[in-house]
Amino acid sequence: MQIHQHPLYVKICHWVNALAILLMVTSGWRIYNASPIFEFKFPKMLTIGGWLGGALQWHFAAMWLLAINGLIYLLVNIISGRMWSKFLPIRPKQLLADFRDALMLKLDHSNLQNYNAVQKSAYLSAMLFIIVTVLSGLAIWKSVQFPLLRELMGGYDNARIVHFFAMSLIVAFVFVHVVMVTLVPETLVAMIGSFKRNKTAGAKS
């Protein structure tokens, strides 16, 4: 019998992160609607805050939640060595093979303790997207206080574009992540409690 269970801090950080991203994205869409970058606006029913000031309050509150939770997750992962044991290395040949299997819904999920190369790449990319989103958000929010960060983003207006596309990549990651969870629901069980499976049993998606 194999027991698949994530460390408690991983579960807490995962769900806090999910809440923070939901609040940041929906309030961010309301902020975007007040001064759109492109020729479209997000449906009001998908936003929170009610008005620009309310959306900004939600966005800043969720920002601290996301930043502090993310720092805790990264620090504990780095100090414990989990960052290297769970997410690295990523070998190009294995990544291509796993990506091909993923497209054919043949990825092996019999051992939820170990991430395949596609999962490793996706999770590391999501961490990078969040870091870029936070930094570009700082360049927008505190443009005067962080001139170097603003210039690294290509100026205030470009920082808004970077922020928008980094947010879009996070939303795309969440969408794919939710689809994969529906295909392999054991991963959701393991992220809530623990999942037990006979060693002879397997799961593919």
Given for the second form:
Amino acid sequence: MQIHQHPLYVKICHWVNALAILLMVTSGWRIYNASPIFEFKFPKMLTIGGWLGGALQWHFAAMWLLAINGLIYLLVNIISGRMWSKFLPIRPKQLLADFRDALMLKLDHSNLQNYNAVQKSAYLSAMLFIIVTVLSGLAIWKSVQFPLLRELMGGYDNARIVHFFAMSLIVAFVFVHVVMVTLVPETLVAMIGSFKRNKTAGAKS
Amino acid sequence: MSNRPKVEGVDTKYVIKQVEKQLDSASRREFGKRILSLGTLSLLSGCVLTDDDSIEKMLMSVSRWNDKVQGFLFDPNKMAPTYPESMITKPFPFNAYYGEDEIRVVDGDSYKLELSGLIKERKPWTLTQLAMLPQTSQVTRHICVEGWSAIGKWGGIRFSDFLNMVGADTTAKYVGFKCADDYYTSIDMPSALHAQTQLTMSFADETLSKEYGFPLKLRIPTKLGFKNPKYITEIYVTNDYPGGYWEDQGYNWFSGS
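What I would like now is the form predicted together with the partner chain, since the data block earlier showed the form predicted alone; can you produce it?
All chains and molecules follow, beginning with the one already shown.
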């Protein structure tokens, strides 16, 4: 079976995004710990930066990676038409049927090129969560300079809560995403590249 | 198993390097902790990050770049939101780089505000003289770098009026502050000239208490809390980057809201 390969720019954007999310979340948890919104703190060992100032440096450096990489991904996807052909449309009836099949581990993964409705909505949701996190983050960072964004988020304090829950949804997505990849390992190959060189003897690419 | 001695060798060198750093200075201690976290990260990402100082330098240069971006984004005509007095946070939190038991008490009678640097009229100001200048007030949100925020009412002299009155060179880059509690910080000139930036003498319609910076503080609602120095004893204007107490340890210098 020829394993499907994602376009190179998708692979690069995916892994840059994975690194950016890792840096943003682990530094963000450290920043959260400086003034927790809820009755808990994140374990120090899961955070980076060492102290608030260090975590802020990481957060405000990795944000460029996240934002620029995300913009490139969205722009190329939209302009090339990949966004519509890969992720849309999602029909509610199909989504329900696929979701039922997914819960019973009956989804067909023989063709990795075409996403089922559950995948489509999950990947689109992940994009949405990241966009909301970036926008609420901007509202927190620049609450005076971006008044519209600040009001859209319900004010400065509320923007922190939006930022927190959008982060939580991203982390939840990553968790499910990684579980799914372990269940269907071919998807990881599609995102890295095929190592089965012996099957295409001599061909180097 | 066979390569264990080699691994131990690397570890020892690493540990010695860390210890040397930790002996260097207090701020180095934090840096060491940071690198430990970074080690965890490098394991996760599969990268081998060995040059600790280059990462530190990289993060600092991104922070300087972020200063520039924020300077570019800063719009002098955008006002920080103001609130009705019913929304004032009570009690308003005390905040400093030390605990409440170490609050410095400044004697108002002998107090003098010193001026230096690129300022024409550098004679010191007494509290009585400052109190005779036109006063304004504002109910704005104080946003701490830690994330919490609190709404308060501050009264005092519009800072741009004061700077113009003493003949400060408003084309200079920075305004610096020295404080009675050994705190120091600095801001960019455009933010200093913002209409809401205030040389504050009162809090909640009363003379500043010692908790909130008696006799003089800077209230600047377009910047984070640590850019609002208390117990100010000297103001200077300069083109040489003056840094600040927290800024020198790694907090972003511009820190604008």
